[in-house]
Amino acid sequence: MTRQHTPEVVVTGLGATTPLGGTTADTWAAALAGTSGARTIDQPWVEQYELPITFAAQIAVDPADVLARPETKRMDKSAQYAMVAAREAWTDSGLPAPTSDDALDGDRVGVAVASGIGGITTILDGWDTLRERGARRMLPMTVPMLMPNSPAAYVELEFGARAGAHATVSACASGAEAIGYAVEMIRSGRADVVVAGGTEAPMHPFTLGAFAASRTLSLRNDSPETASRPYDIDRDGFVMGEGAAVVILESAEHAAARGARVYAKISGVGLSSDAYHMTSPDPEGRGQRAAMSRALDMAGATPADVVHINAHATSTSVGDLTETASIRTLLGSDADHVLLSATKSMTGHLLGGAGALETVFTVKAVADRLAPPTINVDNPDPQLQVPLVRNTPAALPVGDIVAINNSFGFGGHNVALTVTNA
């Protein structure tokens, strides 16, 4: 039997609207210079429900000053956010209008766009119109907004895309799994380009007091700025995110054929689950060292190849320790040349769409040599692992280079992703 060719995976589009600005220039050039997006919400309901989180990372730039009005009224936040990133992402790669006389054969184009709680403001506001003015009052268009795969599908008659659309749900894995799945479309030969990454419009009184009863989010009212510390011994939680990040995902025939400029190469993808705890991950690292080993040795690297990591670093006592001990275990004693980004201290956490911006975050950190800098770390726990870059850009080695973005989340989900060089 003669051995099909496996395609190369290659990034040609980014898009992303995010706390840190409107698109992915403006995103990756306030993650260099150490911007946080967190902000005291200007509200009524944050007094209302006696919140005991004021703040939140929010989006920095309205989807309704980008998208026509007719689309913000047919969307959830979700699908506002995740279509204005698909079509940065699309328009950057060079492909043809899906309109236009040379448009890609949407047979060969596929979607992979998820969300880790979905359409949850529609939900909620949807209940409020039901008690409060009866059932006929009820938006028409409520079921298709509330889906957990309605970003996926905007995205998809966006495009015309026939070759599958698809909206993994892994709690804040969900867009690093998203890509991981993209990958696997273009690999196994189903589909030329997929328009992958996640998405996430959590703000709402719920949703935010729901998190605060758990006890994962920081209480630094008083400083939402610096509240995101990744690794810092004085650090009390995650702080809230919105936004989305989405990439254009080519086979590398395709994109050499149209000539299209490649930012980088999707090389690995690694999953597992911990089997140990809802919202704990395994304290021995099991499941997160078995993704990051899944994910090298698709891309036919080893750990002295990785010179630089994407952390998941939520901010949180127990997950930060636990990622940077399965890290050093893995990579022994080449875990000391690797050059460890926490970029969640600036853009807060963006829930399902999280491993999607740290994607694109990793993908320009390959391509611009440049890893991005984690802020507020003042007293660096002393049992952190691995080298951190703090507060300024660090440069990334010439050459061959691997880097990972871990993305791990509630029921144990863990993905990795390896970015490696065009």
Contents of the next structure:
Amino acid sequence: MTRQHTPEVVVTGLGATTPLGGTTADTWAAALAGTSGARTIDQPWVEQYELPITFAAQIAVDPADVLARPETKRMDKSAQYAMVAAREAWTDSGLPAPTSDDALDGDRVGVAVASGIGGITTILDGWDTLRERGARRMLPMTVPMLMPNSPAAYVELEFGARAGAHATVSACASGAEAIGYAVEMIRSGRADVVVAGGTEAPMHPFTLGAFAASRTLSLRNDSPETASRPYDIDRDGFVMGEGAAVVILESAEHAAARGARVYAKISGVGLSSDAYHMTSPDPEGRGQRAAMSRALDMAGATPADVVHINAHATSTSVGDLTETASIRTLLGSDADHVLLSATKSMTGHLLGGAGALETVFTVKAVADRLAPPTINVDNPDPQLQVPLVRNTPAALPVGDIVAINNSFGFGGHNVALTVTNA
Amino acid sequence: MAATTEEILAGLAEIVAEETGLPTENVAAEKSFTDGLDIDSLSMMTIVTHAEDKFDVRIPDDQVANLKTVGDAVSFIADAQA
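Given the form predicted on its own, corresponding form predicted together with its partner chain:
First the chain shown before, then all remaining chains and molecules of the complex.
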């Protein structure tokens, strides 16, 4: 059989529900304005369980305000966020409604939506019910709500997607890995359209307590808005966030045939693993460099082409610098013309949703030629080796440009995606 | 104190409405759970779990298949409370 040419993959729809806003437009506007989504948690359990961290970047718009009431009963919050973002992205793409007469052939539509943790609140609520009231009081929907593939499955059902529905789990790289997987689904010819993204709903004392126990969270309880400060000399850990982001990916031919608006191309996907340590990045950055290098190779790009990087940069002391050292080593003097953005300074860390949200930001940056700011960098770490966009957005150059979105996860998972202008 | 059949129907209608999004007035005694209200087996078990809670009765799994209509469920709950 003759292999057809490998399709280019374009982004035609964006959706997001985040600590900065209930839509992509609201989230992007708040990011360009340098807004923090972090605030004190107004829940009795903070005091009840003596949590050492009393704040987080909490969702701006409750999905209960957007979804039908039965949907909020049948889906864990992780699936609810994904559904809100997926519906926005689908509408934004201009694709026909799945129930309409001109609906797409579902055999050519796929889904890749990941969560790092899955339905943790459903698990813990079910456990509470079991212990307090016995097994007969547990709800029948507990299993389909707690599965980490539940968000992907609900999105698959929503859009009648039969080309495959996948949930790539790689901790804080999950969302980016899902988008990378979706790119491969289109490049391999399995699908024309893929709904891809990441989601996380970790707001529960258990999750906060667990991350606090790993000593990775910022303790800046008296000033939530300034706690996430990647590359600042006084950074002390990440700020837990929640939410989802979803993109509609299409083969360039499919998008062109229907006259779709194209934001940008996902031109490269680079994956690697460190095989170094469960939670610390390889200080040599070999895996991070390999991921970026593989993505650039797939994109047919060189270091000279790279103008913008949305860093993983979670605001931890070791991780932030390992990444910029990797960038400097890989790009050499070409790192001098890269504009680096650390948007977790505003959104907090969406964990399994982070890589997807930062892909949305990178796509918007390339489409609008505007790199979003990094806030709270009062005193840049002297070891920062790449020019950082601080406080206000910075213009990206005209002409053909390449941007990279980096996402790394506990376990040594590295994902780099390259975004190229349409 | 046992609820009247009207109270049971109203309470059951609230549970079904919460699970399905249907208006409570659609949940009439003669309606079939599967054909009339389009309730699948997982949703039915969710409704049963909430009904057991609300009316303080036990609805054994092997009885659920016999509850074809809303009225069947109301009668079962009324008898179980008696």
